[in-house]
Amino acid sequence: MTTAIAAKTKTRSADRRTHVQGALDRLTALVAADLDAVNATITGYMQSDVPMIPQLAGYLIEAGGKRIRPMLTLATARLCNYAGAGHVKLATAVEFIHTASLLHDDVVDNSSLRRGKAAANIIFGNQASVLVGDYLFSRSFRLMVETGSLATLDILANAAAVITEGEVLQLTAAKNIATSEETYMKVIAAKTAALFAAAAEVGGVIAGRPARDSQALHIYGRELGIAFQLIDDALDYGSLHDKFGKSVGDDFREGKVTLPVILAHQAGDTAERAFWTRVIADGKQHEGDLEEAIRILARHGAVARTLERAHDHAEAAKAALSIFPASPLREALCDVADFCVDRAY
């Protein structure tokens, strides 16, 4: 009997994993026509008489991103029965804000890879990356204005400012091995979750839904964004990294203080803390240090604890959608929350 129950549990788990792994495909299918319109709008609005602008912007935009953030805007607008076209411009603005922040982020971090390819700053240089990022920010604001919705302009403009605050906060905490969990959560809430939250919220706002509905969408996006970033933190120390354009150890080599490192440092002994100080704070890394870091993280269950936190935030994201009637869109949005967590396994 025990063996039979275990077999059924394993089968259910495998079935769920298959279902979750198709979450993005299902969401994409539900907003396919709108997403095609977003892609066309992206192409149109990143054009310029200066050839390097569309060349550099296109290099990153076409590098295989999943378009999760703009799809949130499209899906939440449809979830709220929006029948206009403004959500396409808002979703495009969201993608431009995201792309601009990536261009700036890679320059600040001196990153060499983005989505498995050479980062734009490596190909085109830091100055061009920063300036094209600025151009995309300006185009995003034009798109917002063209919707005629001051409320959505306020939400997305505020998100753009919060993202920058998160970048600056991260910069002040860079290589600081004493960074607290509270500070790090503030960083990811600003740097990552703010745009997820805004992307989801504006779908309800453009549809003219009550504040209660838009706030629920904001919470969904925020919790999803936090879960997404925590999983990225965990993936840096091993998992299905090859499927997500990120190599194991990218954050480690760049000296980033992420939640797994914070948890391991807090729980570590004197020798382990000295190790983290050398490899992160001092930036003195030797062959075999990444493997040692992974062993220390495993010793203290730091990655597992990070995954647990991500799971909790994903559950909170799904709970926020419970005020909406059951529908394929609501189910797909809930599945995306599960996907963000399950991609680590």
Second form
Number of protein chains: 2
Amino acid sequence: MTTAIAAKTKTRSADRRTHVQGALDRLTALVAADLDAVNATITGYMQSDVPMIPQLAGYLIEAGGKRIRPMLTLATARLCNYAGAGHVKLATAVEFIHTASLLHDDVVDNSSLRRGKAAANIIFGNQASVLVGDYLFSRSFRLMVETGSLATLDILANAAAVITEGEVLQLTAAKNIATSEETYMKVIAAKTAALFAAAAEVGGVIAGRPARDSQALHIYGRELGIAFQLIDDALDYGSLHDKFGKSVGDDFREGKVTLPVILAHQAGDTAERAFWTRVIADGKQHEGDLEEAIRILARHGAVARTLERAHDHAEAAKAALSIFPASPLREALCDVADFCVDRAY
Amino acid sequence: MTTAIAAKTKTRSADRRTHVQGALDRLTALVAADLDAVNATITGYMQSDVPMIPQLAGYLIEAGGKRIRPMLTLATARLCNYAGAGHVKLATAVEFIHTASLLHDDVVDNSSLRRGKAAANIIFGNQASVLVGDYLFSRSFRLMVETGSLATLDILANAAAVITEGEVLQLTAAKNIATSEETYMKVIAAKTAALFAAAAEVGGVIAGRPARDSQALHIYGRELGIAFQLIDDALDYGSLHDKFGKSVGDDFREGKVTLPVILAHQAGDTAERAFWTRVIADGKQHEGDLEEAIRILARHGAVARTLERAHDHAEAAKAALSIFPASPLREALCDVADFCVDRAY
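I would like to compare: after the form predicted on its own, may I see the structure of the form predicted in complex with a further copy of the same chain?
Next comes the full complex, and the chain you just saw is listed first.
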């Protein structure tokens, strides 16, 4: 941790920390009725006469996850005093797009674990994961059509394309130890932040708010998403088992070139660069390499600098909400940004 | 070939046969300007800052294919005297949905050949095929949004979901030699005919035609799609190398339970059933098994009965168009239905 953040964290009172750690629960409580409606809509729209579809979709969707993305849509719609029911369908569409991309991502990454359980592709096979992802993706558009709002459809369709671009870019950069910070930031802005941004923005758009408001929500979502992914990438070399079901070293084993690695590689000496080339570019990993990677990262403060970056984006997310009048919802959305960073400590 | 069709085919004049064989070229000529616009739109909308996306998409899309599906949209829009430009975007969306489903299908089937070239998954890898399929799918929705027509969006989003249901159902039925005719018909109605139906229907809908007309176009597309797939499945045991780039025996090697196999299995004796169980259900295939399969199919007239079924659906397709006044476009659409069946002879 850099001195600046360390100081901030130290001066933050114990009360504030407890408050932040309850942020997600508090946001959930504020949109509880809407979230129940989303869960019912999820169940309704993943049905099919082909039994494998609800089985596989249910396996992943009911494993939970925190429903952060759909909650963003619900919360921003309410923040904009939306009184209709369209936000529930939009939030469900957001969760379906997210789930579809997880299903395909696990096939692409050949993952074995997701949300603390065996990944769907391990249980049902890659073939079914590809097709059920497609099904959920199609259903998400059905849901959007039913809201009758072409503007929100455009935002979410565009986000879906950008997510995929980010994943292809990530695939292209995989195992390339010379990946620049700029490329890395492009990847996470696309693969993660685009859906956070769209999820938050459509809440304002469905509420018929002026562009200034929905743009602010877009920025909130984007910055939150970037912070979220930076923390995720830091945690891969961090805590022993994150609450989000991700184990340490997944990215390392897959040869993903994330910000901590980029920073350490840039600052590294010849021996360290040779290490990164062997374990990431050549994919030749031995017993003890993860531990050695963590030691090298620590030497260069690479994880701490990643967390600091995440902290800055969380602050930018909160700042974007300042144009909205203070309310329990606005406070909860700000706290979620803090929580997102705090979960790494 | 059953006597009924044999008779029909015999009495059909040589002129008529030549006429039918030029059907696709004639339809192409009638919508040539629009098709050029579709090709330009395809190129424009598959662009991305991520170079692998246009590379892979271009590899498959520029390999050609006959663009039958987008042509249906163009032709039906013109048949309904549509004077706008939205049909070009819809037709492009249809081609993108089709291409995305081909990309994913080749991953799911582990195919090695598509349109007479190495399948994209062989050249670029399964990972890229999954992601670029997703990209094209997202872009198809962008195109639909730009037409501003929620009604056509709904039809195509629904078709996309149904296609996937069909593919999951096919996956579930794979290697199941007891698959019923009913299940088989459900699979092809969903995986193939749904997009033909939607492609034809949206041409009428974008033209603002009453439901009666767009429903007739839907039926035309659906019946044409069923005929098309039946012929495709028959050709897998038929001509030595179809013009459509499919080689004989692909389905057989993949253990797909298509109508010819279902009919032969139903009518087979104990030894024949044991043969089908070994080669399809158990996937134990030896040298000479494809030839033996073709002999058994011939013994039961299974391919001929499949072709007869296709012929009936092509007739139903043509009948659906009878509510439209005679025109070169209507004639070309009818001829395409005949051509679709004739290519098997």
